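As structure tokens, one chain now follows by itself in the form predicted alone.
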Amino acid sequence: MTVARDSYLFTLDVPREYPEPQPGQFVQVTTLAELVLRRPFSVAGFRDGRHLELLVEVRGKGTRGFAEAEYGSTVDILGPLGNAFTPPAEAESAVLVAGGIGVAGLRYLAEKLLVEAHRTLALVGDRTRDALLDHLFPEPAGGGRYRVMTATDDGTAGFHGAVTSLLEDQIGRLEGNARIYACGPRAMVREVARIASASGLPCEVLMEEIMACGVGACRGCVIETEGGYRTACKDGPVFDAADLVLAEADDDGP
């Protein structure tokens, strides 16, 4: 299903024996024969023990393979994979910071956190309202526990500015402890990390990486952190934001 311009929301159907992903985890898919590596997807949900979601951005060869499948195509998977997001405790408030594809790495803990009904902020942001991935997320159930805001870098939808700016301007309104979550391009994240710092609260990051094996044999995704480095496949793809070693070279995009 398209969901905007060369975003795609695919659903896999697995083995019932398929183990139940965790938010933060992901998956390895082979995307076209022709390549020897695998991609790396988020999973973006998981539904009635069967269906697995994927939500998939169109960067390149593989990921334009996999875009362009015929429905009921056979691809391989291997996962889950990964560790996950800490849950919130009860008293925190979860708010979950979104830029661009990096809602394929919060939208499942978002589905979660409305079933428990926990309260939720959900902060999602684009260059523009054509790309915003907002309507991805899970509708609002009323109560006002769970809410989703939008920025926008052009000001055509939502919060004229940076979500990170949307984060600073909602960060001192929130009632009581909370407990951030984010995903998206590197700059986003580095800024994420030094509000949540300066706040003084706890931020869980999901790091966007190229990955080969998936399983921290090949070395080829090292996160820099205050300990060393480390493999975002499995001593991630969930860090704490605190531990992370962000220099501003390693941007990748607005």
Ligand SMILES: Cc1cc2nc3c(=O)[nH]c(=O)nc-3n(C[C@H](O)[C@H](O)[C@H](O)COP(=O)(O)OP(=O)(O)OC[C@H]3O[C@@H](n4cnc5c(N)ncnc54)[C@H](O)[C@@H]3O)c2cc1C
Second form
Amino acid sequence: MTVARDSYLFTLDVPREYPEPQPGQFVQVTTLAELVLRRPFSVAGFRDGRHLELLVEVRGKGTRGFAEAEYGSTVDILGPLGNAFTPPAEAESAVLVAGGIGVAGLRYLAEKLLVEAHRTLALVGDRTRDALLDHLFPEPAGGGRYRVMTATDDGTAGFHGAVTSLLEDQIGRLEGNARIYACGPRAMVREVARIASASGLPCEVLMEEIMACGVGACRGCVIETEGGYRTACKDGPVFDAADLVLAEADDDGP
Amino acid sequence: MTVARDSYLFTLDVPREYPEPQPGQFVQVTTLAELVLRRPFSVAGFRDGRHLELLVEVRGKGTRGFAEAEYGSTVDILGPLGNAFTPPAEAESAVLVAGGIGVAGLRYLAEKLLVEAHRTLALVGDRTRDALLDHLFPEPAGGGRYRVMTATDDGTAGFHGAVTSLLEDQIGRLEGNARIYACGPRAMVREVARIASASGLPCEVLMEEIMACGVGACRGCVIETEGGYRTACKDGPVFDAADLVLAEADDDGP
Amino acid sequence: MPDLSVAIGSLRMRTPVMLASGTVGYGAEYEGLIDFGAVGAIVLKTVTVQPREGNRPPRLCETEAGLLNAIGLENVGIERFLEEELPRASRLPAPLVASVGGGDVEEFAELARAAGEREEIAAVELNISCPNVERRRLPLWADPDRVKEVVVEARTETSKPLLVKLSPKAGDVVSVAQAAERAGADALVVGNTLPGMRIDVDARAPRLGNATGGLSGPALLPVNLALVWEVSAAVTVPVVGSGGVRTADHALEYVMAGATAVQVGTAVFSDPRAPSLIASGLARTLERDGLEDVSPYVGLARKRGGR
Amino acid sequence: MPDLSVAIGSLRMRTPVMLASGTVGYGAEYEGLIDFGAVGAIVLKTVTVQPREGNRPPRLCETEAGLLNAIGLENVGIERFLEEELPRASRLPAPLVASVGGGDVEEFAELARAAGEREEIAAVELNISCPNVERRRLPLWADPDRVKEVVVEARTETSKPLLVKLSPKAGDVVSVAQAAERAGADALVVGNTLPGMRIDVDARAPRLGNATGGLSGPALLPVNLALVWEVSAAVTVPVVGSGGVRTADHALEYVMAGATAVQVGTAVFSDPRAPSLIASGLARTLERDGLEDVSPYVGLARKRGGR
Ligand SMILES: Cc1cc2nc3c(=O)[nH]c(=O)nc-3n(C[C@H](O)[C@H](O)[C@H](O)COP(=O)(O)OP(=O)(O)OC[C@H]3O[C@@H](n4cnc5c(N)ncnc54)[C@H](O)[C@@H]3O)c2cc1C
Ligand SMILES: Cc1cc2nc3c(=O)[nH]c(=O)nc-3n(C[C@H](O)[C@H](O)[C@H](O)COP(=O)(O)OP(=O)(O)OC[C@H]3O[C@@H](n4cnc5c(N)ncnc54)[C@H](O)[C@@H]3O)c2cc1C
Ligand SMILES: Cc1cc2nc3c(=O)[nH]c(=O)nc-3n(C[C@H](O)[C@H](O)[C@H](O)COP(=O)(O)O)c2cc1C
Ligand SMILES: Cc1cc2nc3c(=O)[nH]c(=O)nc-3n(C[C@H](O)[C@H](O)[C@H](O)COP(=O)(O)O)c2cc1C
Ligand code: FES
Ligand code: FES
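Mind giving me the form predicted together with the ligand, seeing as the form predicted alone was just shown?
Whole complex next, starting from this chain.
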């Protein structure tokens, strides 16, 4: 299903014995037979124990091949893999910050939080209105415990500016403790980490790196942390923002 | 259009200015974007100056990719390339010997001969009835100047035995001069050449070799002849059988 | 049921399908995903004397039909390897081969002794493509004389089978292979990755943090296959083919070129079932051809028309 | 309109897109198919002193993302080349570079003189990957000392720009490059094909009549790109990248790695329009980046984060 220009939501029927993924985990997908590596995608939803949802933005050969896969075809996936987000404590509100396709990494978490009626604020940013993926987050429920706000760089929808500015704007208005969850471009992640640190709030981020094995064997997907290199596939993809060494030079990402 | 298990007849609409191919010529086709080489296919028919026909047997990646191309998609072809069969003289009957997909290399010639009402005997051989491609030759016309006979290795249709045995059987019954045209597996070609030579009949064969440039530039597709190596793409693909050096060891083909 | 087993000295392998060093880590990471029962031997990730941090990321980059990696030999060092990783790996139902990488002759000797002492280890593979600590004109992997020294010293330190893994970037691989054989290698692995790089033209920078890396996968197959062809004609010890093996037919290509076994690396990333599928494919081919074991295939392409 | 022209000494090229030796024959074969007006120079098929028959077929084999060829330097010999082929080629609207392959120093000198004398020829490329006539331990392409001799002698025979085409199979390509530079080469072409082979497991024989051949195409790109990266850091003369260039972005990768121009070979087989598409793609990129010529791109990846 096309959900924005060049972004697609896939529903995969998984076998009955498929283990329930945790929010933050991902799967390694064979997108095109001729590619040497699988492609990692966050679990963006899991329904009835049988339907695994992936939200994919076309970026290169593999994602394009996957987007063009025929409806009804069989997909080879490995996973769920990796660690998971720490659920917020009873008293903490959850603040989700998603930039662009980063929505994919937080959507399953958002759904769980909604089901649990946890106090949640989801901030979704993108360049412009047509690109925004906020509608992929679950619909705000009654009672006001779960809210979605948007930001666009060009001001065509929601807050006019970066989603991180929206975060700064909102963070002061939160009542009680909060825990931040972020997924998006490197520069955004770095800025969220800075804001969290400045506000003394715990913050977890989902990090993307090119992957080969996906199971911690090849040491190909490492992320620099205060404790040295850690694998995004096994030690991550979720990291405590305070542990990460995020250099400006790496903002382009892998 | 599927014409036998794993064989397909394609009709390509060519631009109005497309040059009329001669029987024996071929085109170089981009079958799959990720392949490094185009694939050569004989012109198997040309209608109304606008429709180029190719008859393709799935052998590997390229032919499979081509067979799976969607109806209505655009195909990138180079050609017509190569030399052509020498038309039979007025007084010569034409004997066409096709083994397997070799039908592709002689079909266009057969059609021309039929149109010209030339005395023609087409012999088509294959392993078994279901594989036979004789129905791709034009239907025998009235007047008996054009005949198609078949041979199968397992005797399920036509002559029971190799098409070359059928040729030996028929060659004695021909009236007047004849000229032989052959296309098929190396071993068959070698045997036809031997029979032609023994009978003193002129014989031309269409030779297959793996090709890169298709225009005589790379020297990759050479065939051994009495006069040294000749390119299948430019000096050929049609060769005078008497000039060829056909070693038994090469029967497997390229 | 044909017998797929092959041996390199006392290293007896159920099938000629080994797992290549560095691609399956210390093995346990792939537990439950790879059918280790179908595997001839697991070559563990190369260990060095000291732990190594490895290169800065990105460390991977996919290229046409290939993978570039610049892991930089990140590893926990021989000590923690022997203490922590080896016990975990030894639970797996396949023989273990330790891969060791030294910066000089002494380190190789030390590593070979330390690894060879452990009964969990069936054989030792010397990875001579490692970055050099010494500053010499010729890097180790290209210098037959130094390779000979390394193998001679390692040989004195262990009686376990010694495999020497050659680098395709050595201009004269055959001389290096012969030197290793003369020095007492029990088998030659041909070979490691080839240096390569890609540039991100938008970022205007190399795609790998280390700029260059090693090329593996299908793109490497024809290159290492030609080296197996050359090397196996020039030595008498078994040759193990490595580079781009994904199917039973690829394994057979290496075997027909002169290899006794193959190592599978990159293919495991796209399909952890690849090793067992290759083994069962080989078994089917043997059955089709009415053969009892793989030995008649070894070097067959040379006997048949190979010039 | 940005200016794509680049120069190697007196060889002035309209665009940095050259046609690689051996892939377009003597040029005329591709008349009407390649837009020679968009091409910087045509490197003609390597000629030798005596005519050569070449290798027995099959001479080609496609492999994953690559092509193996074993043409065996089939050519008409320098005499017929100068008499018959050159006049035909000189009709084409692009400068001609003669590629010559000698078996020893004297042959290279003779060929460079004979080719350099002709005004139709704008530059001479020395193909040092040729099979050797002399029997030495090191083949020519791997021996810096011999390469130096070859270039020195060729240099005395012609004042036309001399390009030296290196082989990626030389273990130490940088030393060979530096030797060629010191001997007077005006540019280095990096590089030729890499040895490779495939085996037909059904026929149980090599797919090429000559068993092994040279690997070209996309699979070769990362390997030769890494060599351009290394070589261009070690020499001051222009470097020309060759291996797997199919798109303007591939050409840019070579340029950002340090090349001044590129050669396109195998890509012409799949699309004779590739050279002109690459040239127009480069022009568009220059325009987008607001640049007037390609020189700011040369080696840019090293300036930016290249380590
Ligand atoms: C844990 C994890 C979860 C992810 N979840 C999602 C998701 O839910 N939805 C989604 O659309 N994408 C997700 N990604 C990113 C996705 O994996 C890449 O976009 C994809 O691999 C690109 O493949 P490609 O063949 O289309 O692009 P390529 O042609 O391989 O590359 C295109 C560009 O993307 C970069 N790239 C390649 N692989 C990655 C990667 N693994 N991570 C980041 N950048 C990469 C390349 O360097 C290049 O610049 C996730 C990545 C990780 C590591
Ligand atoms: C002048 C000429 C005309 C041809 N006409 C036809 C035709 O009309 N219809 C048709 O179906 N086929 C024809 N062929 C053969 C066709 O080109 C090959 O079957 C095709 O290239 C195989 O491509 P592939 O990718 O499917 O197979 P691959 O995977 O490339 O190879 C499969 C097998 O076929 C062999 N092979 C590959 N290329 C060729 C080749 N060019 N010639 C012979 N064997 C090859 C390989 O060595 C291998 O054993 C012709 C070939 C030539 C040279
Ligand atoms: C991510 C990665 C890490 C590797 N690490 C090592 C290593 O530590 N030691 C070693 O000898 N080879 C290492 N290799 C090389 C492989 O063992 C193998 O020889 C090579 O990849 C070619 O085989 P393949 O194409 O099947 O992968 C590594 C390869 C990859 C892809
Ligand atoms: C069929 C073929 C023939 C070649 N002949 C020659 C040659 O005669 N002389 C030479 O220097 N290089 C020759 N090459 C190498 C090419 O010039 C080029 O350097 C190499 O193919 C890598 O570039 P590519 O990947 O763009 O093809 C040949 C390559 C091919 C594919
Ligand atoms: S992808 Fe192999 S360790 Fe993460
Ligand atoms: S294919 Fe290039 S000469 Fe025939």
